[in-house]
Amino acid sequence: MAKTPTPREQARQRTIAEILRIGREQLAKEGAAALSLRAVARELGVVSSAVYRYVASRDELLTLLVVEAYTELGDRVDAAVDAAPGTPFERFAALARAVREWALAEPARYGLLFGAPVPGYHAPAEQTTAPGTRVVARLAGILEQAWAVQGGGSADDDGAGPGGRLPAQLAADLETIRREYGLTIPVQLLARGITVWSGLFGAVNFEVFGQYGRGTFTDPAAYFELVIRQLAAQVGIPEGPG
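Will you show this chain by itself, using the form predicted in complex with a further copy of the same chain?
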């Protein structure tokens, strides 16, 4: 049926792609709140109301851009991890570096994903959660690999740090996550992994959003390498070949 899409449909897809491209530019140049359908229309050489033939609202355009950004970040992370040497540490480091580099290259789009919510806009969970979990899913995979490489270890000792028993409810929640993702690592390690996950984005946030204070680090990348080692150590991934 839809072998050769009708010319009109082709034109429509081209126009939508063009709107996304302009929207991406506006987003990168001015930031999320400055994204304006009227400006997109101007750039497109069309009257403002015409854009509504292709995009229902500003929020929908924002959602499309959010999904696109999540996808791009996920692709970058996947590519970086795939290209990295096989040791858990190198794979984790590749993931972390990919996140940081994309964030620094696309601060506005990164802010759209991990910054404060845009006023009045709420990302619809149905469309954004799936692409939004790609990074953490990949991180979980690396933890799985590291855990397997180390031969599983004892069930009580998950590698490092304060053991301690978990509150029952918390353990149950972690168990649910474990099942959903099909993981075999113990819940204590999973908990550490989640903290590493938020810690990674915390460090990237601080750098991208300028929380460290300007001029604090002459070579932020060097400091980030240190962060990588600290985070990796938290989940029992030593720097040497593991």
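Moving on from the form predicted in complex with a further copy of the same chain, kindly provide the form predicted alone as a structure.
FYI, this one's just the chain on its own, none of its partners or other molecules.
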């Protein structure tokens, strides 16, 4: 049974939540590089030293915002995939649409995760890796499902497929990833899955950051649906029931 927070702990949680809210507003207005604990303190109506009792530095605040954003994105993707029909294509499409929709609704926070690095800031892996890999882990699960639906095969396939045989070191790296995530798909399919992952976020980046150019696509959502179908085809996920 979960322990009920004390009034003091509840007050601390509320203050941290307020600091994060102000941090999100700063991201949207000024950008991550301009994030300032002094500005947070002014917004809270307290002296700067009071904020440091809750957040030790700008970098710690950035990390809290990164973890919060990754968690929200992961939750949004999980909810969309879980609600989708059971076919691999519909689950993949739900994942892709959820990423795009969250990114367009939260461009500043998406930019913190996938945009230009913040000068002088290095995200601590021990805090950010787990939430930051939720979407790609969900994608890997969909690839596993699609592989199983189509009958599977040998997990030792080292690359005799589209794109040619993989170089030995790359195949070894992919094998490490495959084992780390407990996957049964062959490394060649995993390699194509990683290109799909980068292609999905590349398409979202282009739209969020205006890289297609203003007015290029009258209906960006329709173009994104084409991206979904093409990326699915790269990893052999059929649009039909299979």
